[in-house]
Amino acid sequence: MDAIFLQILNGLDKGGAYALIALGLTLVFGTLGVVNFAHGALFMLGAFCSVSFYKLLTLSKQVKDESITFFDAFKEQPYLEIWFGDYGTTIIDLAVPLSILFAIPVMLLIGLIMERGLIRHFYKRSHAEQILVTFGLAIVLQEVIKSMFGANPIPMPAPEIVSGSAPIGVLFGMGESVVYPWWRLIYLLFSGIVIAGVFAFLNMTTYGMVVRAGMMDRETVGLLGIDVERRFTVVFGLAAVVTGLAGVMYAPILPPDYHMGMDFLVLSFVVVVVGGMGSLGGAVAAGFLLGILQSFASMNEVKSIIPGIDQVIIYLVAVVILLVRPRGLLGRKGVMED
């Protein structure tokens, strides 16, 4: 039971990342009808927002090392520690959560530039052309990141206060031996908050309700005198922010590198298709479901019976679901059923 409980938590944690990326993908497809293969690159850019912010906070200069008295020795000390002492150290330690404040405007700007500068010219093109141009954009973005930060993964430290593991077994009566990393629990909570925020925006605000109406019938909303295109541009920016924040908070879990966007992109598209193209609830549900299935498939007991099942389980489930229900779990009728 302990192992099963931990695998469920692993699946929810991984599913949170899938759900956030898939949610952004679905927002773009549902509003603009664009298959955006550059969406995984936005996840990568979010992770490198945290890397850039950390490097900014740790800008340093050489100062004399007072601990060595026999000769003059120097060490690198961040300016924040020089200026603010222990407070500066605390700010640096909280670099990842604080980088959210940095990532939101950056990702929003990137999303708006992508939509206005490139995506809007392919609204009425075929999905094949959309895939080609956005996939090319993704390759360009990852090569830019590779040239700026190098090809090797860059470890990002979680805040020291949550660097250990939480004794979750005590809370559920399973004993003190059942522990789980604090940061993964925080990521799961963060995913839930962001998902709830997006749904609240779409369902409880006038702006969001107009966007949902536009997703269902763009022409009718336009005839009412509402500038649907401008709202959809904002939604594209929102999708970029959601995906970027997923990357920011995932950086301590998976050290960022230039191809991490591609790794998550394919899985996220499978999540979107399984959940149902254009279905926001389906994207979230499928993200967590497939995350849990992948987590259980990665258990040694399972892999000893079916070697390599952890690598293909998501695709096998996708094939089965689409054979039985071509529109996906919660997809709208007629979508992908032609």
Contents of the next structure:
Amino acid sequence: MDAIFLQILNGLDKGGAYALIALGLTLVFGTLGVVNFAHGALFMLGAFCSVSFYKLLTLSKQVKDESITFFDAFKEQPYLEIWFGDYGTTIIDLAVPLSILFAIPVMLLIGLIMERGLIRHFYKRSHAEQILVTFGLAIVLQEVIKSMFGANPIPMPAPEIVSGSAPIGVLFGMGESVVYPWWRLIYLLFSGIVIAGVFAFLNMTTYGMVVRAGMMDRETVGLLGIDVERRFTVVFGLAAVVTGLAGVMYAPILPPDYHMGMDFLVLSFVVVVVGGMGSLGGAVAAGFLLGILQSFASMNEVKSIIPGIDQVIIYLVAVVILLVRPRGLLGRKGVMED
Amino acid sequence: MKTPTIKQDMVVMLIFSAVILTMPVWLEPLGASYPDLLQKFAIFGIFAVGYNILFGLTGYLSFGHAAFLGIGSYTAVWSFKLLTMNILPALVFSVLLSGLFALLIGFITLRRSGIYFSILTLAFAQMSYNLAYSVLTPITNGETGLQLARDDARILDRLFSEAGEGLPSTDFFGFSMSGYSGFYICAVLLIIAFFISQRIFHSPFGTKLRAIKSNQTRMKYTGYNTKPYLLTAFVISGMYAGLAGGLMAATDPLAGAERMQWTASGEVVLMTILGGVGTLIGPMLGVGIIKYFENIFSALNEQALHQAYAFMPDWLATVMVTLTSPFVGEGWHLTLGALFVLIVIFLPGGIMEGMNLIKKRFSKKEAEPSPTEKATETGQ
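Got the form predicted alone; any chance of the form predicted in complex with its partner chain too?
First the chain shown before, then all remaining chains and molecules of the complex.
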């Protein structure tokens, strides 16, 4: 029972990341009609936002190490600590959550540049060409990151206060022994908030209403005198921010490296396809569903029955769904049916 | 489209064979005529020519062909381990087995088209990659990769001779697979592969595939069941990939799972696009250019750049070095990605389209002045 409970948590947690990435991907697909293979790269860029923010905070200078008296020893001390003392240390400790504030404008800018500079010219071209050009862009982005940060994964610390494990079992009456890392719980909560935010934006604001209308029937919205293209640029920026934030908060869970984008890209496409191309609710539902399925498949009991199932479960589900329910779980009729 | 006559085809074939077989000679001045690179040209040429049969003719964008390459490699290495170091059985088995897998995967994935097909092939490629790394370790030897060992069975070889000292090397009835003889074996296979692809391009079957690309619905309305044609194309291109994989193992008997990753499929897509999708020669050109420049660019470093810019004033040379150094050496992939983006944006037909454009411009000038030129002439 405990194990199952933990696996559900694990799955929800993974699912949170999948759902966030897939949400951005399907938002772009549903509105702009563009198949964006550079989406994984956005996730990676988000993670590297937190890395660079952390590096920025810990810019240090060489100071004399007072604790060693035999000879002149030097140590690195961040400027923030020199200027603000303990207060500065706290800020550095909170680097990852704080980098959200840093990532939002950066990702928005990247998204806008990408849409204006490249994606916009591919609205009218075939899906195959969209795939190819964004695939090339993804390679470029990942190589740029590689040349800037190196090829090795860069571990990012979670804030110290939440670095331990939460006695989550107590809440559900399962005893002290059932524990779960705080940061993963925070990630789950965070993904829930962001997803709710996106849905609130789309469903409760006039702006969102127009975007949804544009997803339904772009031409008519244009005929009503609304500048659809500009809205779509904003939507692309929004998708970039959502995906980037998913990456920022994921950094303490998985040390960012330059090819994490490509790894997540395939997964997120699978999630979107299972949920139904262009369906936002479907993407979120499929994200959590696949996350839970995957964490159950990686239980030893399951693996001993069907070896290797944990490696392929997601793709297997995608293949089955695509073949028996071509529209995906919640796909709308008439959207991308070949 | 006008189909060339058999005679024209034969001429093209002869020229192609001559160009391929004399590669060691005319690549000499370019500094690319050593066997390793030449073998790579030929092997990736086979891969790309085969991929083009699917993507070029039918327009189905597969991201899973690296899986067949990997299957071919693993099969070949197993044949070296169990049967004989002769490459003939190894290649036959690679082609057959990858064809079988292509039949299976194609049967499932071809039920959908467009982006869904791409994603399905992607899913299968990822599955085979993940499995090769984890559960299938007894067959694939996981992360280390499958290698030859001295105490392998090699049943057929044992019939004729005792196990020698050290690792045996691959051969084709006495012709070694390393060095120039290895290149010529690969080259002959490439020429055969090219010949088959040419025959497919100019056959009724090829025309049907092109019809599927231009409008599958219309094709169906005229009473054709498109599925068998698509599946045949898929299997053929899978077998080409298997042959390429087998040859890769033959020139270097080591098979690793990273060969199956979907980004490796991306590479062949790239080569095909760069040269020109749907043209006969295009993929070959793409392979040549990418492999050649990969070789040159990844060997460059800052010092070499400084030498190259030595004729410039110092300050300009420094600027140029800082500008170009991210693109060479380790950064070769960056160049490749950027090149790819540019090609897709400005020249979707690849180099072949570019050459056609140039040809058109020149021939037009000779035949009759273009309208703009006429206008300027009358204006004068």
